[in-house]
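The chain below stands alone, shown as structure tokens; this is the form predicted on its own.
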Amino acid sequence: MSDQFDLIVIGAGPGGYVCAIRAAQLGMKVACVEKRATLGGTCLNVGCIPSKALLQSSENYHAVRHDFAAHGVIAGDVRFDLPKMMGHKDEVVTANTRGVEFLFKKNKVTWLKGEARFKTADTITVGTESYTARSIVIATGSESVPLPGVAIDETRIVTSTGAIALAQVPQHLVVIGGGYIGLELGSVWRRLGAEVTVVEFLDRLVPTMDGEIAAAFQKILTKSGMKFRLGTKVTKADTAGERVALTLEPAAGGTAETLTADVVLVAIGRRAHTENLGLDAIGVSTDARGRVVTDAHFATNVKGIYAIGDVIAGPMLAHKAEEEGVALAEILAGQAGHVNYGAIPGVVYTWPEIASVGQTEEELKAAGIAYKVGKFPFMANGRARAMGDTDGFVKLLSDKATDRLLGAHIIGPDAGTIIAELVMAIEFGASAEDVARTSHAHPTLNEAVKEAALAVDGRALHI
């Protein structure tokens, strides 16, 4: 006899962690299967957290050696501990993780070990044993794209995981990809004293933001050091030697070279993860990508089962996932979950942070929506240049027509906790003038915000 469960969720990373609490709270006896050996999934374990504590060590190493002697603190002979660092991020992840058990714990949600697999549509295994339940949620995440010709091995050539515990640091880093993952560990390993070179595919970096917003950014991190090789493809590693060996040809065509490196980064993206999970045998529809197929209500194409975050289409964030597992236990709870996807921020967590919401500029103009642009530079921000930190700008974009906001892209100190306001002014449906009459504190990076909506309409107080 199968043990029987409510909702059974596969997968203990934010969406699918998130959904079997949320679902715990509301009534459901559920159980949460996970494979590793602790919870949080890739994000917690080998993502987005551990990344940021060593992006919040290589920051504090930075702004002693360089920083510092502006604000008349004298440090004198800096040098890093790079064992001690990594063992900071391994206690952050343990902390972490051993909080999502806790509140597995306090919500009484069960937590199945070990790998699962469809039987039937409403009955999985794990390991030797068979559970049941009305609803099963695949939440199995993502996993880094391979390059052809580049075969990982994860301690020359690495995914973001071999990325975030290297021995020492590289003499020379390359990174394949340009976007949110790599510019994020090749500014950990650039402040660091590697060399960093970036090698991107496109003509320009993180193609998902607004364009103006990456063009401020490749000058700031090239001002760091970095160095890019744009419109440029990888086609093959060679590791026979004592370095790596990359092959490089014009993503258009053209003359091949060689590019040698003491480690490669692959980060060109990452794909919906249901290897093994039996989907054909019960007949689950995916797409083109490999994404599960769902409705606007997170059902598959087979009753009583349903997806969520990386495994489905949308922006692969975190914060996305758990916003769809709260919305579809709610659901499954006979509530209205919902989930606005014009709302979901994206952050890049380099310093300055990048952070945006809404509609890009080049967006706009394909849609061909008639558009008013505001911006505000930290330069002329009372609060940014007693910081020290006055790269980068505020720009918000409204309907020309209704001043409703459409967009808001930052680029600056502390962007991804400044664009909250503007995610919460996407979410209620406010013009920029609302932005603009609303009080923000004196001094604050916020006010830039402010500046920013007053500028849509041309009346900027600051510049």
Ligand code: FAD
Given for the second form:
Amino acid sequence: MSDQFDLIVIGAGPGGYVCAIRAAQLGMKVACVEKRATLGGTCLNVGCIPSKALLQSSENYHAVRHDFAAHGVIAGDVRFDLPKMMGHKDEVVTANTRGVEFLFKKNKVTWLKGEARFKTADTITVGTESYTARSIVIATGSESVPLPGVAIDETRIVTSTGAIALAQVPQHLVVIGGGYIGLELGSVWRRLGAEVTVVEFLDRLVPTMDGEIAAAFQKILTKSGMKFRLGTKVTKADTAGERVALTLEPAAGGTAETLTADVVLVAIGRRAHTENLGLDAIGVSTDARGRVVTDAHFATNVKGIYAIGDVIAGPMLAHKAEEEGVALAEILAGQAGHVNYGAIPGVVYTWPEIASVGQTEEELKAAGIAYKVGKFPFMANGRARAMGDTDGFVKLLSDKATDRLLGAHIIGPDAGTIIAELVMAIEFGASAEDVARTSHAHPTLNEAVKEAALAVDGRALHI
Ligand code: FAD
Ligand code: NAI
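Alongside the form predicted on its own that was just displayed, please also present the structure of the form predicted in complex with ligand FAD.
Complete assembly follows, chain above in first position.
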């Protein structure tokens, strides 16, 4: 006789653990299967949380060394202790993963430890045990995309998992892929003294972000000493020598050249993870990119089986997975769960940060939507000047006819926090005028948002 649940969630990442907790809050008997030794998935164990710990630590070091003197703070001989930095990162991870364990206990979610596999549409096995549920959610997340000819060993050729655990600062780090991971982790090691070269296939960085923001970002990162090889691909890595020899070619083909590195970070995207789940046996459909296909209510083509998070279509972001987890739990409880995909922010946590919500200028052009633009630079913001963080700007896009806010893009200090009011504005269907007429505390970085909203109609006051 197998154990019976109302809901079994496979995977305890931000999608799965949040779905499990919300379903338990709504009165369901819930189990969550996780094969890792700790809860929290990619995000808490090897993704969002450890990378942000290292970004913060390395930024602290960089700020003391390079920025404090301008404030009249003399720091003397500043050094860093890498094992201690890594220790801090590990403590932060442990506190977070234990926190999820506590939340499971508090909400009476059963953690089934081990790897889940479908036996039938309503039964899974974990080790030698079988468990049955009315509904089963696939929340198995994603894994990094491999690059042919560049074999990962997690020591010299690493994914993000190896790059957040290097034992020493590489002399030369080559990052393949100028996206979220490459630029965040490239920044960490650059600040700690590595020479960093980013090799990007396209002719621009962060391809999902607004083009103007991406161009400004590249300039600022270049100022920090990062080097860029755009429109370039890596075709081979030779690890026979003391250093890794990479073969580079123009993306469109052409003459090959060699670039040597001490460590190579492969960060060319992530793909849905469904290995060993037994999806074929029960007939769950996946798309050409291996993602589980779902309808607007997260239902797969097999009755009673649902999927959320990185394993389905959409941006691979923790908060997107969480929103889906909550919405699905509410749908399963007979409520009207819903995710507004037009109001999911994206943030790259470098310094300055870049943050974005809604449509980019390129997307509006491609869709033939007439729009207005309002921009305001942090150089003209009093608080940014006081901080000594004047790089970047706020850019707002609103509908030319209705003034409804369609997109917001920021490069600047704490952009990831600043963007929140614009996510709210888009969620509530606000116009640029609504934002412009909202009182913003002075002196705050968010005043740049108000000024950009005023600039949409040419009324910025401080520029
Ligand atoms: P995951 O977090 O991947 O969790 C899936 C879980 O399922 C895993 O723990 C896995 O062990 C488990 N699992 C898989 N198969 C089985 C099975 N058969 N049985 C049992 N368990 C199974 N996003 C942000 O929003 N902000 C960030 O700052 C950010 N930083 C990141 C930094 C890095 C370096 C990386 C790699 C990612 C980052 N992300 C960030 C992305 C974020 O981590 C993912 O979007 C998020 O974790 C997806 O959540 P999920 O629940 O869908 O899957
Ligand atoms: P990414 O999709 O952000 O960037 C990958 C980059 O690699 C792109 O610019 C792409 O053009 C380039 N590329 C693809 N193939 C290439 C090749 N053969 N050679 C050179 N360049 C190539 O993917 P990344 O950085 O691996 O991160 C995966 C995902 O994880 C992100 O898309 C994001 O969803 C999530 N993430 C989110 C973070 C955040 O929210 N701050 C931080 C880290 C990851």
